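Here you get one chain, nothing else, as structure tokens; it is the form predicted alone.
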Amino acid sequence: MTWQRETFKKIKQLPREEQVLPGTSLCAGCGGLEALRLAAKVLGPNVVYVNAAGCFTLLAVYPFTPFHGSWLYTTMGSAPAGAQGIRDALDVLIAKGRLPQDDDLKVVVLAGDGSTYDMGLSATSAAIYRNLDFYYFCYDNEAYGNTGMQLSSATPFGAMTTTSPCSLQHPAGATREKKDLFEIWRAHRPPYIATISPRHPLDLAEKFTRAARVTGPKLFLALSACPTGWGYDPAQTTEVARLAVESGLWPLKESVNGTVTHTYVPKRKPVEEYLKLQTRFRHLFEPARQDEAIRHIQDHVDAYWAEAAAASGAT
């Protein structure tokens, strides 16, 4: 069955009101900020953002903020715990009649892949187990971007980071596959999980609209193309983000009560079109082409989509 958008069918239908204003100190060309800006349009102004330490810490530097909503800063590992405290406080105020139901706020965790895949995973698992009603927005730039692009468990095979350099012992750079956080969350049985990309704004907006209909933990994994860490001109962010999806490396999908649907199935361009744009993968092509490593990445993508096709009954 083909996935259909119900609310957003044309780009002009996206909310015009901006909830994240310009003028932040984030890097030029940040794909994560573009994804958050689009998401915030759907979330609206009645939001409390709980920010785990990371790149997005630079979004709101006291006393300045680009948000219409509220902001709470936490350590890298405790953002879901902060979200729990806020959600509990709101529920108590509503129950006592001190806060009208119409003034209720959405609670949104903002965290990078370092917090999401690594340091905050324990607190996140506990929050999902407690069925906390919150949104978890992960801006995934596949490394510890705020501290110099060190390896995280979201770093893909073959990428070069400051702690997984290309070397004689490891000529391909990072030697491990990226952790599958989508499936880790799905094993917890939350009501809604999705991957998103700012290059597919209607897909992104539709998913946030669908998630708003359910109560409980809601995860959004946002592809966050990173010119500073990935090594490309900021003007190429749109092309890098587009090729991540079109090559099949970043599947767009959702899980509703455990049932997975791919919301966009690309015809799939060769992965090297995506890899060649970034200096973090340059060692796979220069000074000598590493065909085995490139083939390994391509085979991994092909195997994923073959399994997805088999699961959906497609040919």
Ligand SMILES: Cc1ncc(C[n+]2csc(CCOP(=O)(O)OP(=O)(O)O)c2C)c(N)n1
Second form
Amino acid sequence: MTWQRETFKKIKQLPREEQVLPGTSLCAGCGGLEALRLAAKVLGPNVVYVNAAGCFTLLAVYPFTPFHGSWLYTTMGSAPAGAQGIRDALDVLIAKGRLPQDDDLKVVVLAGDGSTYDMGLSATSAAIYRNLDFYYFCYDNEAYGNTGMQLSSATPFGAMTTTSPCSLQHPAGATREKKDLFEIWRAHRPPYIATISPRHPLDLAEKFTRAARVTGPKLFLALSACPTGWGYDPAQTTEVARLAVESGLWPLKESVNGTVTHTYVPKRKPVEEYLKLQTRFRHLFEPARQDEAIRHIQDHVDAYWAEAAAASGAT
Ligand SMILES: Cc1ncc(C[n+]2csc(CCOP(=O)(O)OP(=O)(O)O)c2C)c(N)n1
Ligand code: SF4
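If the structure you just shared is the form predicted alone, then what does the corresponding form predicted in complex with this ligand look like?
Let us now look at the entire complex, which starts with that chain.
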């Protein structure tokens, strides 16, 4: 079945108004910030962001903020608990008639992959279990970026981080596979889960629009190309983000009440084209090419899409 966008067919249809203003202290070319900028256009101004410690905490440094909406800072492990507190407070105010229903706010967790895949996972699991009505926006730069790019459980096989260097014992760098957070969330049966990319703004905007119709936990996993941590020129963020999707490494998909649909099926360029652009994978090509490791990554992607095709009944 082909996924159809209903609301956003042309870039011109995206809301013009910016909800995240420029001039933040994040790195030039930050893919996560671009994904958030696009998401915030659809979310609109009536939002409380609950931000776990990480790069994005540098967005709002008192007394300055780029947001039209409100913003709350939490520890890495507790953003979903913070979101629960905000949601409860809003519900009490509405019940007492002190906040008109029309002025209700969306509660949006902002968190990196360290908070999302590792430290905050139990708080997230509990929030989904309670069916908390919130959005969870994870900007996934595949490492603990703010403290110098240490390995997280979102780091992909073969990537070099400061705690998974290329060594004699581990010539490929990171030795484990990236955790499948999409499926971990899906096992909790939330109403909505999506992967997104800043390189696919219409796909991203459509997904936020669809999620807005749903009450309950809603996850958005944004693969966030990170020039500082991944090692490429900031001007190449768009190209790196594009190749992540076109190589099939970052599938764009959604799950609505547990049913998964791929929202874009790439023709699949070799993963090498994506890997070669980034110094975190340079050791796979220099000084000697590591064929086995590159093949391992390609096989993983091929197996994913073969399974997806089988699940959808395609041949
Ligand atoms: C319990 C705890 N350990 C360590 C830190 C230090 N710390 C602050 S930001 C950060 C990195 C967060 O990584 P991630 O969630 O991936 O977000 P990113 O920095 O990549 O945006 C760390 C380790 C902390 N704030 N709390
Ligand atoms: S380190 Fe990466 S994720 Fe963090 S602000 Fe810089 S580009 Fe963005």
